[in-house]
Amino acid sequence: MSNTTITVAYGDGIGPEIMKAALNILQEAGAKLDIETIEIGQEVYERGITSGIAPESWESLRRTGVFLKAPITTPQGGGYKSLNVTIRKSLGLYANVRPCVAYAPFVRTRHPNMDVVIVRENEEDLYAGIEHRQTDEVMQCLKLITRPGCEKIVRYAFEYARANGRKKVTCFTKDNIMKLTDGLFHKVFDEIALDYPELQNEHWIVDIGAAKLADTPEVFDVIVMPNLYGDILSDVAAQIAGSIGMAGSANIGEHGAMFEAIHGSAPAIAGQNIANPTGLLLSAVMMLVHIGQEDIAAKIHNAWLSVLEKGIHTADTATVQNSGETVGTKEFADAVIARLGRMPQILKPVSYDTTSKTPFTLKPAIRRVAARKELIGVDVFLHWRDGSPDELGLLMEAANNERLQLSMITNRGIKVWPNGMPETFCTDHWRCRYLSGSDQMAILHSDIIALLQRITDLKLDFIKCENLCNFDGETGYALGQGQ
């Protein structure tokens, strides 16, 4: 087998230490790799590159299509974007895969039978990062969920389950509240589940699902979620399995993949030879499987399991009950190297033999025929702090005409006009909904422009507007709370 060229970034904080340890293990295990090194993270940020990655580094990532990445530190405050999010979205790495496995009794956990894989959508949701300050008191972040994005990640989860001998795929959303965005994710899940009749499928509201995951993770197998829920709950799952420091992840797309530990750069312990390299090492194992070096991946993984059985730990997972020897980063890597070729005797040995597995096939998202779209109204958002909802209602009704008429005002989503409740707290951010005055018949964009001009003439500060549309006769917007 010829060598595979990969891109490596040592990162910052504990990144250089754990990357060196992981690469030493890969080399001693016989991984067939050619390595291109790029610089990312804090030093790049400090040179004034707000993305955290130099333009020339993208050439390596796009050329190799395989990225093994150590943790980095993203500076706090405005003006800096998360490099992880930038890389995932720029390269189309839409699937984040995080196995969360318990290694009892050698790593402390309350859930010794836990073996859950969380598949997280990686490109959209609130991580679109589209935020605005709209008034003195209100900030906004847009939650974007797309049908193609849902189709790709949900199908990936089912294909992963089928290819890896899993029995069930579970979907977590909050579509009892976010009926359009999370509702779309759930709807697509139900549609795609029909293509996999041999796999069980179920849906949980994310809050009770998270409680069940924390209490009884054994009931889950593969869980697929939108971006934010997946980010949070994969960390929770990793911690209850044993330790976030032991969890690896893969970021998979059609044109490349990135492999990284899920923990941060931990600058407080950098340079002290105490960091656990396991998260990055298991990420590298996932990378080896991805590039077709399954035998080397299994060799490393089983050696690592043998180290756990021997009671060799770094400080983060060592306890009086499970640790016979607490070692540093380098010494832990040396212990894995010394056991290459050995199999665990108590923990289940790992095999990455793909000859008996169902082929992993991904279908591209289907771009559907455009729906018949009718514009029937508009939500106009105001910055206003001069009175009560009823007073604002009188002002906004003055902008009515036969084409568009005020039907509702909300504040933070709750209806406050007409017939609002005096107990409702109102801030300075208002949504004024205008609908067609003729039984919601279609209007024109020019009608909205004329409405905005009338509102301007009333010397009111509108922030933005959102068109209200029907799609093939189906309402394309949510009601106000309390409406």
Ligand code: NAD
Second form
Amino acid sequence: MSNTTITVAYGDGIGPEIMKAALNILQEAGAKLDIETIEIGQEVYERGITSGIAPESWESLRRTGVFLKAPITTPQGGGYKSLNVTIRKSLGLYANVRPCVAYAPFVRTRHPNMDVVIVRENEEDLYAGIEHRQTDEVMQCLKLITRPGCEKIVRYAFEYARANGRKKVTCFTKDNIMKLTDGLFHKVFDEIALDYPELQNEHWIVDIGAAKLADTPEVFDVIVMPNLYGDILSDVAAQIAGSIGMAGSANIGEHGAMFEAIHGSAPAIAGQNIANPTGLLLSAVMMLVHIGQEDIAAKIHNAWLSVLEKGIHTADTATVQNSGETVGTKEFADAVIARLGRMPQILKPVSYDTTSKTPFTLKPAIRRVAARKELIGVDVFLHWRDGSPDELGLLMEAANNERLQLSMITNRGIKVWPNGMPETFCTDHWRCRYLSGSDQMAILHSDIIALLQRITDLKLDFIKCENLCNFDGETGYALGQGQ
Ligand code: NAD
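Next, report the structure of the form predicted together with the ligand; the form predicted alone has already been given.
Below is the entire complex, every chain and molecule, led by the chain shown above.
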């Protein structure tokens, strides 16, 4: 088998020492790799490159399509963009796979039977990064959920479950509140689940699902979720499995993959040879499986399990009960190297065969026939602080004409006109809904422009508008709270 070329970045803080330790183990295990090294993180940010990655480094990433990345330190303050989010989105790494496994009794956990894989959507949701200050008092972040995005991540989760002998895929959303965005994720989950009849599937509302995950994680197997819930709950899952310092992750896309520990650069312990290299090492194991070196991956994983069983720990996971010996980063790596070829005696040995690799190319999301879209109204958002909801209602009704009439005003989503409650707290951010009438007559964009002109003539500060449409006769917007 020929060598696979990969890109490696040593990162910041503890990055260089854990990367050295991990690469040492890979080399001694016989991984067939050619390594291209790139620089990312603090030093690059300090050169004035606000993305944290130099343009020439992209060439290596695109060429190799496989990136083993150490954590970096993100500079404090505005103006810097998260490098992780940039790399994930630029390279289309839509699936973030985070196995969270307990290693009891060798690593302390309240959940000795936990073996959960979180599959987190990686590109959209609130991480689209579209934020605006709209008024004195209100900031906005747009939550974008797309059908192709949902189809890719949900299908990936089912394919992963099938390829890895998993039994169940669970979906977490908050679709009782976000009926359109999270509702789409749930709907796509139900649709795609039909293609995998051999796998159980279930949906939980994310709040009670998170409580259940923290309490009895052993009832879950693979869990797929939108970006933000997945970000938060994969950290929770990694921590309750044993330690966040031990969890690895794979970011998978159609054109490449990035492998990294889920922890950060831990600057306080950098350069002291005390960091745990496990998170990065298990990420590298996922990488080896991904590039078809399953035998080397299993050899390393089993040697690492043997080290745990021997009671050899770095300081972060050592306890009086489980630790025979607390060692440094380098010595921990040496202990793994010394056990290459050995199998664990108590913990379940790992085997990776060619069918257990992370799926890479999936059935592409099919773009559907465009729906029949009818424009029937508009929500106009205002910055206004000069009176009560009823006074605003009177003002905004003055902008009515025969094509569009004011039907409702909300403040932070709650209906305050007509017939609002005096107790409702109002900010300076109002949404005024104009509809074309009870028969939902179709209107034109020019009707909206004319409405905005009348609102401008009334000397009101509109911030933005959102068109209200029906798609194939189905309402494409949410009702106001209390409407
Ligand atoms: P962190 O994960 O670096 O550290 C949290 C705690 O865990 C600290 O007490 C640290 O000492 C400990 N810890 C983390 N990894 C460890 C390991 N391998 N061995 C032993 N102990 C370990 O999180 P933080 O302190 O919030 O962030 C530090 C920096 O890392 C920040 O600049 C942050 O932006 C960055 N960060 C980077 C990534 C990444 O590059 N993927 C991810 C998260 C945070």
